[in-house]
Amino acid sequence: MNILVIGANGQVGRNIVKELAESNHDAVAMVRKEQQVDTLKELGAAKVVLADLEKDFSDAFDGVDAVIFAAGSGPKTGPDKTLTIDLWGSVKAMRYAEEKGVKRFVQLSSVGTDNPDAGGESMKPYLVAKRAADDLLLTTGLEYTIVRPGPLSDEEKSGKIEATTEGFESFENRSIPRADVANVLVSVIDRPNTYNKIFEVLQGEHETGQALESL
């Protein structure tokens, strides 16, 4: 399948492109800047499209079979960018997918979205935006999967995770490498048992495929 990766130049996004290059799918990497194109091609993208989440990016969906929305405004931006990218960018992506007949939609979310008030003032706008985007995705006719990773690390991919639809009791001393998050996002694409589900994920003791099959 041709998989549109929205947020392809982000830390998780780059890992998604690499994972797709090693799979039986082709990555269509969506980036905002011309100078990012060569980097994504080097990472294995079959195609790179220039588009801006804050504008009309519907053309990026042409010839696409599925979408992984992994975009994020980042910690250095204010609540305004969080709204326009993490929330409104996701909503527009859902609409374009429906308009173009793209049914499969995988969304990168976050733990803590079940109760944004508990995340602290600095994280609250981000968690609210992610929660609102998740809730709106549930109202569409898309075959969604919402992945909510715990605290992220830059460690090498372990290939071992723990996934739960019930939510983790604690995140103390626990995290998950961004590379493992990318592996999960790609792995769920063609796993029907993950369709129309929301789950949290951390580094764990089970092989990724095994953990996902148990959902």
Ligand SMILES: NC(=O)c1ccc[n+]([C@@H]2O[C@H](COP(=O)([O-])OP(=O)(O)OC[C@H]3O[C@@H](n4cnc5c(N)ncnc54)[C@H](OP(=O)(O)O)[C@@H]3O)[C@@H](O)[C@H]2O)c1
Contents of the next structure:
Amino acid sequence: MNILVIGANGQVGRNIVKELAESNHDAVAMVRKEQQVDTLKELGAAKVVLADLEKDFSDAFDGVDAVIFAAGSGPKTGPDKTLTIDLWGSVKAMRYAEEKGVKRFVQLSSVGTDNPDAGGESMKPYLVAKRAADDLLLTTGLEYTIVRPGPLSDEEKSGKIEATTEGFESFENRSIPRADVANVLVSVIDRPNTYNKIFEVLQGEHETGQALESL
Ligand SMILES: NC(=O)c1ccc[n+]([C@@H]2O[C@H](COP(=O)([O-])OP(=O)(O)OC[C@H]3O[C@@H](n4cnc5c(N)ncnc54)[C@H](OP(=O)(O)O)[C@@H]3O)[C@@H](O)[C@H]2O)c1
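Alright, leaving the form predicted on its own aside, put up the form predicted in complex with the ligand.
Starting with the chain above, the whole complex follows.
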């Protein structure tokens, strides 16, 4: 399958492209700057498309079979970009997917979106935006999987996770390497038992494939 990776130049996104290069799928890497193209090709992207989430990026969906949305405005911008990128960028991606007949949509979300009011003032706009995007995804006809990782770390891939559709009681002092999150996002693409599900994920004790199979 051709998998459109939105946010491919990001820290998780680059790991997704690497994972796809080692899988039986092809990565179509969406980046917003010309100077990022060569890096993504070197990481193994079969195709790189230049597009910006704040503009029309529908062309990126041509010839695509599935989408992984892993973009985000990041902590250095304000709530305006949280709205236009984390929320509206994701909603536009869902609409383009529907218009272009791309059925499968994997959304990188976050723990804490179950209750944004509990997230603290600085996190609240982000958690509200992500929760709203997740809720809108449920109303589409897309075959979605919403993956909500805990705090991300830059440690090496462990291959061991804990995943739950019930939500963790606490994720205090816990995290998950970005490389494991990328592995999970790629692994769910063709696992039908994860279709139309939302789950939280942290680093854990269970081999990733087994943990996903039990969802
Ligand atoms: N940090 C955490 O602990 C945590 C926890 C749970 C979930 N998450 C989620 O995980 C996501 C990915 O994390 P990360 O560490 O990989 O973030 P990241 O490195 O900041 O990657 C985000 C990517 O989104 C791209 N992007 C931003 N605006 C765009 C636009 N207008 N058009 C196209 N692309 C755009 C960025 O492009 P450029 O490379 O050009 O800047 C970047 O490549 C976060 O955004 C967040 O939603 C994070």
